[in-house]
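Okay, so here's just one chain, in structure tokens, the form predicted alone.
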Amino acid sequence: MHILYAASEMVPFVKTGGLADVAGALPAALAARGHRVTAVLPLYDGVNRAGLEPGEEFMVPVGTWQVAARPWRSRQKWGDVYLVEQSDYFARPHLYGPPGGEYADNPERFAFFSRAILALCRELRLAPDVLHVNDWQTALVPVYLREPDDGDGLEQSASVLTIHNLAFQGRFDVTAVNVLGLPPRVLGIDGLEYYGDMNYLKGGILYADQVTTVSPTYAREILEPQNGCGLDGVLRARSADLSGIENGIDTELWNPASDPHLAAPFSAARPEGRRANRRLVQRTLGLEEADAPLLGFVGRVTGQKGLDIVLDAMPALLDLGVQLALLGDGDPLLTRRLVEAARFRPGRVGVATGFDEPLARNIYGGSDLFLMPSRFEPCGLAQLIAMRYGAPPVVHRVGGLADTVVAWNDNPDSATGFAFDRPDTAALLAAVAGALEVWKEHKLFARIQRNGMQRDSSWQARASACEAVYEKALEARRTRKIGGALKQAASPRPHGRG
């Protein structure tokens, strides 16, 4: 099978989170099962151009005009990776905007970029048999896809579309019907309109032949009213096409025993480097090299991923003997209330803002527990990491952490972690008292940790899943109508409208 992966962002090229993980991951691990992988993503301006080999400019479509790009090829182990350049859309200090904001012309770049991936099909004379797409910044090619001037040519490819986080669904304002060139059937209630504005998520989930999210879990959670993020009435009526499938992680690029970043290797067989990784941290964010148990935190600051929660019990979480060693930015509210936590309790309380690599290691590969109180979390891949760096998480049973966590008090023997049922400051402190209490049994913990290192996350066990899904996108192409997807969802919607 020929599979051609399409995302906004892909490691090693580019990332802003963990959908550049999954990008740089999965296409690999596809390909070891003997498909056929080609990857595209924009040539940022950011991306190291040493070792891309420049193409044939082409032409894409924008709404009435045509803009020239150029692809240039990297040629990675399991295939081809083309990045798309075009200096006036993707030659900024920034992907999606600067911190809190996001460009203007959104719209228009990726509306830009999502005709740039079928326009490159047929400039390279590529007939893919799946086109996978991510989240809203690719989610228009399923719907381009099915219409004859822009998908001549590949009518016998299918679409699969993954939603890494239903929050984010690029939605715009009416006046980016301008840049789509679509016709005004495609652009009513029945397909992108959405409370008066466009809305290029909705558009993906309604063409794709088959929609997939990041863990069984939420796959039913986006279902209802409270986690639908107002799509939860289209994604009812395409149920029967959407698929929860558990993210992994690239387990050679994750693995303690050869970590270079790590202040000394480890292995679930021999775990003492732990201890060398947890002194660099405590150095690091200047706290007292006690044995107390520590407690780490890697990621975004935000609400989401429950950070406020973490600060409201922090004093009663010192009480319980811990040090805390966070590391993200995000929310300059939340991330300027960690900085001034830390200053007021020095040696207990370490904090560094922005993105360190080495120290987001050393804080998996030392920390005693790491947390993770998720409001909501589709899947989540820093509690996987941790599993794998010997730091039980502690998570709010949610999404994917419901999955991939396996519960103290739900299977002592098989536990990977601890968990909660309730997003707030008593849940946590409670489930962190109890691990403590596990931690306190050296044997018993050690097995947890045992557990979790030798966990299968790798993306070599759910590849599987993905070419099920592929087989089902190919036989719903074969059987339906051009536009029947979109028939198809054209039923209740909440509110009356989107």
Ligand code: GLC
Contents of the next structure:
Amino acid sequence: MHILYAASEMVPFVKTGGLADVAGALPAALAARGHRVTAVLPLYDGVNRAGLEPGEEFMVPVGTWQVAARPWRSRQKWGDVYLVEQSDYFARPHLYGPPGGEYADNPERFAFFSRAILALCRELRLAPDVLHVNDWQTALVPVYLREPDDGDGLEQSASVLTIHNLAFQGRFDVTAVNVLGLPPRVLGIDGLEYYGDMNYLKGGILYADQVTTVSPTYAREILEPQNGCGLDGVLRARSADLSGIENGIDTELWNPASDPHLAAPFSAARPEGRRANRRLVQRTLGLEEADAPLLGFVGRVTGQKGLDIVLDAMPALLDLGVQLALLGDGDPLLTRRLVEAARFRPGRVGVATGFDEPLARNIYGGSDLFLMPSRFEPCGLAQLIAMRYGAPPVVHRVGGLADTVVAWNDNPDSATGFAFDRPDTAALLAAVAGALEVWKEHKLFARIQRNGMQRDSSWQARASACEAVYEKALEARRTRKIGGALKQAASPRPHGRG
Ligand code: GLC
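Show the same protein again, this time as the form predicted in complex with ligand GLC rather than the form predicted alone.
After this comes the whole thing, all chains and molecules, with the earlier chain placed first.
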């Protein structure tokens, strides 16, 4: 099959979150199974252009006008990546906006990008079997595939939308509607309309042949009002075409036995190197070089990730005798509270802000426990890395955390970490206290570490589930079977495309 994989970020080119890691790893795993894979993403200012080959300029419709763009090709081992250059939209310091903000023309930037993906297919005479798109930034691709003229030559192509985080929907004021160039019927309640606004993700959910999210539990959770972020009704209408495929990680990029950033590489058979990594973390963050249990965190500093819970629990956590090593960036207020906490408890709490790859890797490879008290978590990648790097995660049992971590309480023999059931201070503290009891029993704890390190979190183990979804999408395309909620919005045209 020929799969076109589109995303707004992708490792190694550009990354703000987990989407980039997934986009950087899944295409290779699909190609390894014999598929042809082509990827498309925007060419942002920060992307290193060395090795990129410029292609011919092509035109992309935006609203009622045309915008020129240029593809830059990067040849990867597994296939071609096209980075779409359009400097008015993408030559900016940030991907989506400055910290805590959004660029005002995001509706136009990503309507452009979604249409550019289809225009590029036409330009390069690509006729992928499946267009696999991700999150709101590319959610309009399934819509444009069936509406106006963009679908030409792509009548047989099916679309799959993956939701990495339902909290981000691309919801915009209706005044930007002109940039879409879509007929009115697509803009109504059975289309993009959402409480008087436009909602790009809603459009994608309604028009994609298949919808996936990044873990089976999250796929169930988002059908409920509590976790549906206002789209649970729309998702229920598509529930027959919705599935959850657990994320994997790139197990070559994340391999403690060959990780060049680690102070000392290690493996499940020879875990001794972890001590040197831990010392490096302690030294970097000004922590006492003691043998106290070290609790790590690496990730976005946001309410979703539960850093406020860690802050509230901090005095009691320190009473348990632990050290904390926290690395992340995000919400300015929460970040400031973390930095204050480190200043208040020097030697016991270490905080670094910003992006620090070597420190991140040594936290994974040197901590005794890894904290993930996320309020919700579509999948989560940090716990997969932590397990692989011998730091058993302590997680709130939700979404992908529930699916990927085997909790000590549930199954001591195959446990890979610890879990608690409420996202609050008391539950986190009880879980950490319980984990520390096990930590004292060296043999027991070493088994949990080993189980985690030997877990197969590779994409190779998951790519076949993606294939099955692609098959279903193609079947839906062939039979022009479409999801329940969009009968009116996307009823098949008399002939040609449906
Ligand atoms: C988002 C989600 C995270 C998921 C990642 C990759 O960042 O918040 O849970 O692992 O996307 O799918």
